[in-house]
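There is one chain below, alone, in C-alpha cells, taken in the form predicted on its own.
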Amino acid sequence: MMDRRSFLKDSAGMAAAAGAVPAVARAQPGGAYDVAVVGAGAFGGWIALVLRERGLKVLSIDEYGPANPRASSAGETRSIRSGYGAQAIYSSWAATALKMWKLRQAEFGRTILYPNDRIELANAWSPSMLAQRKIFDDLKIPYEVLDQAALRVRYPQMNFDDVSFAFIEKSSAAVIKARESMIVVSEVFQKKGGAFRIARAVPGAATGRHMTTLKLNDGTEVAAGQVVFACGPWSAKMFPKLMGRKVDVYRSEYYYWGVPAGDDRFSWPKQPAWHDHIVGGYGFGSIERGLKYSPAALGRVAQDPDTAERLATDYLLKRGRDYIGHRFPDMRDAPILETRVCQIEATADDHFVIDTHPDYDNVWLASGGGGHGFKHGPLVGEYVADRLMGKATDPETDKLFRLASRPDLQPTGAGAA
C-alpha cells in the first residue's frame, strides 16, 4: 500500500518524466486537499475511504449526505451475486468484492453481510445462462443446477409449477444492509481523518487542463489537487453535454411483504435470494423488514434525482401482488409493510464509467453503476485509488471503463406507464 509521501514522490517522478507536474504534487494553498470526492454513495464513499487509508488528505462532499433517501445506495438491502450472464469481468469482480466485504465487516464490528443462496429460475438454457455456467466453471465459483422436483424439496415455501430448473449460487452470493453500510463507511472515513461536508459542489476555476477549485452552494470554494466526481444519478446533471448522452436515470420499485407471525420460511437464511427469468423481477428473504420483491419495470422511466417523488405506482404494485400470490402461495394475503423507489443510473451497455475527464488531467469520473454497482463498491474504491495514484491496473479493464467506450443512449420511452 502506498502512503501519501510515496504517492507525492512517485507522482512527481512520473510527471517529470512526462514533462508535467501532477496537480496533487504541486504546492497547494494552505488547507487544500489532495483529493476531493464529490458524492458519498456506493462509489464515492468507498473511493474517499480508500484514498484516506492510503494517507491522502481527502474531502468527501455530498449534497444530501450518505445514504439519503434520494441516493441509489439508500435502500435497506442490496445483493452480491456473481451471476452476470456473459459478463465475466463482473463475475470476477463480485467474487473479489465479497471477500472484501467480509474483511470490512470484521473491521466495522457490525453485521452488514448476510450470505445466502441465490437462485435463478428458468425454463430453458439461454445463451446468457450457458455463458454464465462456463464462467463459473472457469473461475471455480461453486454452483448447482436443480430441477423442479429438487427445488420443491429444498424450498417448499415457493411455487415452481412454471419452473423447469434453477441455477443456484452457493458461496458467491449475499444480501447487504446497504443504507447502514454506507453510513458506516462515511463514519469510518471521518474517524480515520477524512473531512466530510454536506454541500452541492460544481466545477470551479480552471487553469488550462487543471481544475483548481470546486464551487459550493454557500458561495465558498474548495481547492484540491485532484477531483473525483462520483455523482451517480446526478452525473448527467453535473456534466450534461459529456454524460447526458452516456448515462440514463430510471426508477426501480420494490416492496416488503410482512411475513406470517412465528413463520421463518420466508426469512433469511431459509428464504434464498432469487431472480426470476420466467415472470421477471427479483427478491430477497426477509431481514427484519419483510420479504422483498422488485417487479420488472417494463421499460425505463426517466426521472430527475432531485425532484422526483419516490411513490409506488399502481401498475407495479399490482404486478408485485400478483407475483407474490403466484410464487409464494402462503403469502398471498400478506400485507405490504413498506415501499421504496430506487433511482438507477446506467449506461447503454451497463458497463461502468471510470475515466479521466477529457478536458482536465486532474479530474476523474466514476459513474454508471446501474443496478449492480453497489456490490462492487470496495473494489471500485481500490481500483480508482490505484488509477488516481498512478499504480498499474489491467489495461483491458481500463479500456472497458473508458467514457469513449460507452455507446450513446437510445430513446428509453420516458413517460411510459
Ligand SMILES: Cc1cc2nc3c(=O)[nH]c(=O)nc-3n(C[C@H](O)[C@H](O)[C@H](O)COP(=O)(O)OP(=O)(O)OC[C@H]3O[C@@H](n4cnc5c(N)ncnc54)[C@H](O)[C@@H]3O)c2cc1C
Contents of the next structure:
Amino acid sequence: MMDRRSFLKDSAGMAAAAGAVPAVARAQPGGAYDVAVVGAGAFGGWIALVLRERGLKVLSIDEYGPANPRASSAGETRSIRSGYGAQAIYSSWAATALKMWKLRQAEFGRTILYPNDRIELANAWSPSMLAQRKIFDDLKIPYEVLDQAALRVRYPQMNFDDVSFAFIEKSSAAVIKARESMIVVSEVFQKKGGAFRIARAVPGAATGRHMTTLKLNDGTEVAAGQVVFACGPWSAKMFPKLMGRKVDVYRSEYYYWGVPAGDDRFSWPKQPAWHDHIVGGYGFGSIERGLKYSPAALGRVAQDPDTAERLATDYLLKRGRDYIGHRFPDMRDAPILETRVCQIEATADDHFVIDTHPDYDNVWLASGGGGHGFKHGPLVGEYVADRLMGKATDPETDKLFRLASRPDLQPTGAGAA
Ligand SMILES: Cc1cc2nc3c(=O)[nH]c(=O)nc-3n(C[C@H](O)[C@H](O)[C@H](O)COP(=O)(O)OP(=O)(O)OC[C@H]3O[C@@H](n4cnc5c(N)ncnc54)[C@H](O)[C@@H]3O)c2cc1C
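Could you drop in the structure for the form predicted in complex with the named molecule? We only have the form predicted on its own so far.
To see the whole picture, the full complex is given below, headed by that same chain.
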C-alpha cells in the first residue's frame, strides 16, 4: 500500500510531469493537514479513516458529531443488499462492501452486521427484476425464487395472499447497525492518529484553483492540502449553485413495532429483510428495537437537515399500521415503540457524486448517497482515497460519478421553474 512518503514523492513526480505542484505534494506548513474531510457520516467517516490508514495527516470535521441524529447515517439500522434492479455497478459494489464490512467487524471486535435473507415480494417479473436476476447470474450471487406456497412454508409469520413469488437474496444481504458503526469508525480513526473536530466548516481562503483553508464557525481557519466535502443532505446548502439542481433532499420515515413477548418470529434471524413491490415499502426483522417498516411515502416532502423536526407524519403512521396488520396479521395490534424521520439526498438518477469541484483542483465532493449509500461506505472510502492519491481507478466509474454526469432536477419544494 502507498505510504505518505512514497505518495508525496509520487505526487511530486506526477505534479512535476503535469507542470503543477498538487496540494498534498507540498509539505504542509506547520500544523496543516494533508487532507481535511468535512462530514463524518458514511461517506466522510470512511474517507477519513482510509486516508489516515494510508498514512496521511487527516482532520475529520463534523458540525454535530459522527452519526448525529440529523445525519442520514444515524439510523439504528441500514440494509445491505445486492439487489439493485438493472444497476449492476451497485450490485457488485454492495457485494464487495459486504466483504469489507465483515473484515471491519472482526477488526472492530463488536457485532454490527446481521446477515439475513432479503425477500422482494412481487406479482410479476418487471424489467428491473429480470435485469437483476441476470446480474446475479453474471456475478454468481446466490438467490432463490419462491412461489406463494413455498413462501407460506418458509415465513409463516407473514401473509402472502397478494404475493405470487419472491426473489430471495441469500448470502449477499445483511442488516447493519448504522449509527453504532459510524461511531466506531470515528473512534478507530482517532485511535489511528486522525484528528477530529466538532465545527461547522465552510470554504476558506484560496490561491487560484487551490483552496488553502477551511473557515470554522468559531472564527478559526484550518489549512489542508486537499479538502473533501462529504456533507450528504447539506451539500446543496454548502454549494447551492453547484449542487442545488443536482440533489433533492426529502423526508423519509420508518417506525419500529414492538414484537410479542417471548416471540422471536418477527426478529432477526427468523424474520428476513423485505422489500414489497406490491404494496410498497420495506423493512427488517427486529434487532433490539422492534420490527422495522418504512411505508412508501407517495410523494416527496422537502427537508432542511438543520431545522426540520423529526416527528412522524400521521398519514404515514396510518399507512404503516395498515400495512403491518396486512403483511403480519399477528402484529395487527402491536404498538409502535419508536419512530424515525431522516432525509434522503438523492440525485436525479440515484448515482453518487464523487468528483473534484469545478473551480478547485484540490477540493473533492462526495455525496448523493440517496437512499442506498450507507452500505457502500467502506468502498467509497477506498475509492475516494485512490482518486485523491492519484491511484488508477475505473474510468467508467469515474465518469459515472462525475458531477456533470448528473442530470439537473427540480428539487422538491423549490418554486415552479
Ligand atoms: C430513512 C433512510 C433509510 C435508508 N436506508 C438505507 C439502507 O437500508 N441501506 C443503505 O445503504 N443506505 C440507506 N440509506 C441511505 C444512507 O443512509 C445515506 O446514503 C448515507 O447515510 C449518506 O451518508 P453521508 O455521509 O453522505 O451523509 P450524512 O450521514 O448525512 O453525513 C453528512 C455529515 O456532514 C456533516 N456536515 C454537513 N455540513 C457540514 C459542515 N458545513 N461542516 C461540518 N459538518 C458538516 C453533518 O453533520 C453530517 O454528519 C437510507 C437513508 C435514509 C434517510
